[in-house]
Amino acid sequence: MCGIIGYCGQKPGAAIVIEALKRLEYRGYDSAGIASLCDGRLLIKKDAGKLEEVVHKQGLAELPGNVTVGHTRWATHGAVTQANAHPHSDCTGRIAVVHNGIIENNQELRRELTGLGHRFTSDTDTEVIAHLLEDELKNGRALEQVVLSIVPRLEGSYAFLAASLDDPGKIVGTRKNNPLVVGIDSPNYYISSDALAFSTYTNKVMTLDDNEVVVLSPGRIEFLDARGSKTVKQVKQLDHSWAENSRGIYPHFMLKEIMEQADVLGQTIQQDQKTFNRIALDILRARQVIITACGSSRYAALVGRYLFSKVGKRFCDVVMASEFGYFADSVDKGTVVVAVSQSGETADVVEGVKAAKAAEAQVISIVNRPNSILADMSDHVIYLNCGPEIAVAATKSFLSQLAIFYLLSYAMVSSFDEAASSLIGLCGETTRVLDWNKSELIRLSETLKDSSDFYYLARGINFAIASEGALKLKEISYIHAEGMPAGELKHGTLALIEPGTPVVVICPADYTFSETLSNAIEAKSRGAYIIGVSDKESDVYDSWIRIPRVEELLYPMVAVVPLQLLAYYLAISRGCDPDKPRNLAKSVTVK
């Protein structure tokens, strides 16, 4: 999950780098470093902290030359300090590497390598790929050739760059079920992790696909297979929405990708109709459908599950992707499987995806992120069209993907035009629920900022929101929160009820309403402080979080908007930054 970036061309490549660590700091923000080649010289330096802090530390701006590798780390292996910090180097201090992954061997080339005189500095397991290249190095081989050499010794998944004194002024780069991207502006090259962090520069990409490797130095670039022969790649095209990075008026990235939902809306509506048809009548064709995602997407394949046996009438079954291997073996060429994953990099939704490809199970992908390993790999790909999020928690992603599973339900019976007009409509909606709440949802957040627990409940399709709504708050506040089908409350978790314990209750005027109030006015009887989300008000709720009468399908779309703002007021009073909370990062791409 950890941000990589090189540069090679004729410009300073300290500025550039420290920019696209900044584009990149949403996948992990605990250190950060830069290295960079000039004049016969390695430098590197890193610290722990978030970057501006290290920027600042260590002058990382200062650093000359135009040949630079810099990092932004979500700690796996070893603590958040100086020396676990990336770049590392080798024995020599000759070579500099930044990786994203996990090297799953690292303990037994660790003992290996020590054994023969190597001296480690760090805990992490990254060190090791920079020892193994030294010793390769020392017989005088191109830095291509060397990591070529290496990576069959290196079990897990990962991606990383490299730099070398021994093979001055380039950049070599490698993957393996982590993304790697090159940004073609000739006779300047940048490689990463992620395109959004050279998308001001250049909207030419090109991607590199396992065991593949990459050689970048200024004005050539070069593409290997596994065996060491030159590739032919073809250049694509970036999107130029993806180069969008700036917060505008908004003091947070999450509130402003909360505010900006109406308009991402029908942004994800312009879909084929032809393809949604198609992909329709494949999930209806099949002798079993699959839906597997982890976090907030499964929580959005939550609801598509029922999209699908309300509207299609078709049952499918939602399988965590950390799960999902456990069920490979009941995967053949019968079944669909429908992965989601806003990013398209998620480790065990791809995982997953392998296992279901072997079987040769169809693949339909809905991504966010363009150029993605999710997306490569499906048969068919439905893009969320929400452009880049870069606040940790989903917001704008999950509402889309509610969009997407909706149009998909509604193309099952030839009605995709119906849906899409429903949810055109439904843009003024999310707009109007946001301006309507605003007020009580700040004074919420003052008023419960000091709870310790939060329980959410609903009934039958808005009971995936709960849940929803619970992990937002979790995720950025830190409060303990838990998301469940209100008539589970009575089944053990009524237990846990005090005076006072603030209980979310999604309740809207449709078919669940009467029994979810019931189970509303049971907490409050054990002195729950209740907050109801409806569009019908009630003497049962201590705060009414109001929201628009819809369509009965679509009340998971309105009301899942005002539990997104309460998690961020309640981050906001509680002291916590909404964009970057702890331990978390938004892309997942370790196991």
Second form
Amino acid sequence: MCGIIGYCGQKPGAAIVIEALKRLEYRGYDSAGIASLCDGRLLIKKDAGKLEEVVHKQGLAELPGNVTVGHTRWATHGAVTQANAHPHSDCTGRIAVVHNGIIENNQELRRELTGLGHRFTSDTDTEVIAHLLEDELKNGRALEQVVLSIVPRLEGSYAFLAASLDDPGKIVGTRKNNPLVVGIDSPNYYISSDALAFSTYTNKVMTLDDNEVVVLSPGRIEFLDARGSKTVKQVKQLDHSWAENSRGIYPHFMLKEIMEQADVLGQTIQQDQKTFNRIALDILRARQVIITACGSSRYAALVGRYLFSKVGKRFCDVVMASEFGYFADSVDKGTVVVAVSQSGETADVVEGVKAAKAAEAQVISIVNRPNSILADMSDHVIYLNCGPEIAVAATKSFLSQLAIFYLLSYAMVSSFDEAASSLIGLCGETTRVLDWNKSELIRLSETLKDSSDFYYLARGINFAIASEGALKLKEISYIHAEGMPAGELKHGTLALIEPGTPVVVICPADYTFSETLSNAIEAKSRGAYIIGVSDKESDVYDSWIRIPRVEELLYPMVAVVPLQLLAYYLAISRGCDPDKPRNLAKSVTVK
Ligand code: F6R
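Requested next: the structure of the form predicted together with fructose -6-phosphate (F6R) (the form predicted alone having been shown above).
Below: every chain and molecule of the assembly, starting with the one above.
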């Protein structure tokens, strides 16, 4: 959460940094600000509010200078106020710092620095960095040396950039457990939490290792290790699709990402079969297999668990990444941990994988973003290949994750090719299901927009789709929703069903059909309004969301798509911004 960007070069920095912040808004959007060094002055403008509002209100675009840093915030320490917006400065106003992450020992450092006479102007953890730098810079040392000297004092996770009037003309950046990537277009350099921020200018990137420091000045770049010795880095080439950041004809990124899923599926299938076969063999040979993930990625993992069991006859467990550490005692060398994360930087997943690695487990990650922390830590990486997902709510990445689990499970029985061709056949179905149901979903969103609760039911492999459908709805329309195995309804939740309560029943004509339908009838006889997501019509449904008839194990992929669209239209009917839901950020880099 929070996006940081720095630009150092020959062009006016403010325009570049503002454009970059627009691309980073998915990481946080409650406040924004930029700082620029120009003619012996450090100019900082910032405020609470969405980037566009802050740009206009504070005149961010007017800041002169070509050494510029910027920030878009998702509040963790301190309320959403102008004072807490980044960049932060020291007592003298000669240093600017932008930060992503959490300084866990900030209270102790704040007490110590206050005791030494420092005056704090915000409630953030970040501000301690600026004051620590201030003390050290007084001795006339280079900014990078000062950064290296204070970093051992910081506990927690961070990526931060610093610029100072005492060593002008440069930006110094460093990271620990949070992403930071440099863009090269000499003599212009960019540095950000995500290469997407500067991908219109360059696709040549260099990544930083934990505790490494980078120094950018116009025409010059230098990497230092934690001891201050120079290091040599490789330039990597970023795939062109990662520069794409336009909504095209769509009013929201979420709608675009839902609509483009047929193409995305086609890209996801482009995988190296040999790698899949090797990974599948490791999974089959392991003493135990644990899949770990958060949010939507965890629901994809739950579908994966059924696929591993049904196709590969391989039982595995799915452990919520935030709980993984509590099971770490039973992880060992014979364990394969499959970590699933669109961003590849979710703090809980990264922590879980660290614990797994410490126990010598083999780590396989399924990620979307290139150059992510998780990918770097893993023994094998499978990429989703679904391009940047900008809307906060996961849609196309979820479908890609399902496709990867499907391919992996069939690789366990040496049938990768067969699975890939089934998925090719499915691409058109994901579009068809949208065409069939669009008008009914719009109608439903108008009819049900004032409902306070939704329940989503399904059985077997589709149970996780019920949870995913409910999560989408909660996230972007702020309606309470619960997904559960249909059989669980009568063990408590049935008490909450009242006349008119919407109950979405995922009821494909497969081995779960009759029992799921019976559960729908139980809810209907208490007055529920039944929305049946099925390829088989029934008079139990008050509304029928028709899905195509597909192979049993592919139903999750066609069932989830209309549920994403239902959530989208409900958000719109309720006047919510589906791309930027309140209190959420796409990359959750704090625990
Ligand atoms: C749901 C959503 C979140 C993420 C979760 C994990 O729409 O976007 O629940 O799925 O934060 O994120 P990744 O997959 O990046 O680890």
